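Okay, so here's just one chain, in structure tokens, the form predicted alone.
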Amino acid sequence: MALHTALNELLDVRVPLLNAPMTPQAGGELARAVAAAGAFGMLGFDEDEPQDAIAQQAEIVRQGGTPFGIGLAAWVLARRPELLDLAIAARPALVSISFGDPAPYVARLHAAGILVASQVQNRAWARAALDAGVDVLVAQGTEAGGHTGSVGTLPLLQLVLEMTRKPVLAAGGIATGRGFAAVLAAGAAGAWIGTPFLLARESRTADAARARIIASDETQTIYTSVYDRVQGKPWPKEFGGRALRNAFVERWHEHEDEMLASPQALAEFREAKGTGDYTRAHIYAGQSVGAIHAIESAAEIVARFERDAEARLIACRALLG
């Protein structure tokens, strides 16, 4: 038996499963890994990060062999036009444009002979991304890791599965096989995984990270605009990031123009970030983080997931006599 949905034939793979482009965890090397092992490895391209480190990292998934996509924010682009330029360069299969219409991108990416997807967050989102022609809709549950809605994934996987025929994936909270045949079995057409892929060998997450994400239990996120507003980072209000907690984003949620005003709050936040003390600087992760556990290789997380998505789907045969 094998898991095969629409998404087996659009993306050539095996597993209907796509890492999200976490940036800066998902580099050339955890995208390169995930498509190695059958499913589809995602590059995400930080904000902030310099055109040549981008391409380096394009170079690396690119070596693979197997096709890839790059994720990109959609307030990004219209700031750094260029990086749409870079991600065509890269000759990806699919790029995902998220967190603002995706519109203007559409047609020179499908003139390009790339597919592309969009994270949505609510039905306005979904329709939006629907009339600009995107290929794949991303519902993307406020339970996920980093910049995301508020609405959870569950209603809003059903909601976007009832406005379209297209492949829909589903994302936010899902750490398990159980999970991943929970929305396979909904209609989704895979699943969109980020959390669990922070603790592969090859994402670029620093050790103190990784184990503070080990230490962390499902209740130990907070959904903030803390660290956007004390990096300057101008997200959009409606995407608030969720995060582990650190006595930092306690002492500051909800209090942002306390912070901003206070240059002793932001030296503090600069210092931890520059080395890497994660009780007061940030990791984004998601509500799924209290179900990993443990240090693995993207080749060993597919391979669960995909195992145990399987088992489950095969047992619940039994559900209709």
Ligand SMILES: Cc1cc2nc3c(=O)[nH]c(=O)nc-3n(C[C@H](O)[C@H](O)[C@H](O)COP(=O)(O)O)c2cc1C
Contents of the next structure:
Amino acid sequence: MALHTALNELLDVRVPLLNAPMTPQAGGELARAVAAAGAFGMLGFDEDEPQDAIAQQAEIVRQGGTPFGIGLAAWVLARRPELLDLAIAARPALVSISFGDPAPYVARLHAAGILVASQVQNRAWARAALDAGVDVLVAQGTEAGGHTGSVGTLPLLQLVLEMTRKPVLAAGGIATGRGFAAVLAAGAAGAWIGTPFLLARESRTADAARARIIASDETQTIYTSVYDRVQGKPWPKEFGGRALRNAFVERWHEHEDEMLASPQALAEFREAKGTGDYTRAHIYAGQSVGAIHAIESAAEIVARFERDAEARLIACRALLG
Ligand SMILES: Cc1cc2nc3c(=O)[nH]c(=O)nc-3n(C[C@H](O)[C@H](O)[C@H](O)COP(=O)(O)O)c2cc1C
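Now show the form predicted in complex with the named molecule, given that the preceding structure was the form predicted alone.
Okay, now the whole complex, with that chain kicking things off.
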């Protein structure tokens, strides 16, 4: 018995699961290890990284010899169009373009033989992705770590599944094989998983950040624009970022204008980011932090999701009486 959806053939994987293209945590080592474990490895192209550093990460995953994907943000591409060239040059099987309209980029990617995915956060973004001709939609709920919308994974997934027969993946809050099985049972073609891979040995997560993730429970995230505003990042307003709570975000959440007028607040953040002081600097992470407790290899994480989802789905047969 094995998990099987449309994704297995589409992405040539054994397990219909992808690691999310988290920047900067999902680098070449993580994507490569996830792919080697039989799932689909994604690399996040970080808008803050220089081009040669990004190319280096892509080379690491390419060396693995498996298909892989690259994640991009539409608003970043509008400012750094060269990242699309870099992505195409890396010859991925899939590119995701989220947080904005993917339409301007789909034809070029398709012409290069690359599948296109887009994370969608509500009906309007799902419509835009379908109109743009993307191949895979990712219903990204507000439980997700990092930037996301404001609708929960389950209401969003149900709605998007009703809109299309194209493969739809679920993202946001999928912490264990139970959650993986739940979205597959709902009709998703796979799971797009971020936060649990922050603790993967191969991810580019700082040790101090790992310790805070392990110590956090499911109530300790906040959906906020504090960290975009303090860093001057022009994220579209509708996409807040879900991060772990700390003293800095508690102080300035919903007081962002005041924060920007405070040279002391700006200096405090800059210093904290520089020294990796996560009592002030940000760690983007989703509500599934409450369910992740240990550092494991990517292979162990993939195997656990696979094994536990299979067991859950087998147990579900009993529900039919
Ligand atoms: C630390 C972190 C960084 C992220 N960076 C990106 C990114 O650069 N591009 C992107 O498309 N999604 C990014 N995401 C969102 C993920 O793609 C995904 O939607 C999310 O992690 C899924 O929810 P989960 O964290 O509950 O598993 C990020 C998520 C996290 C936790």
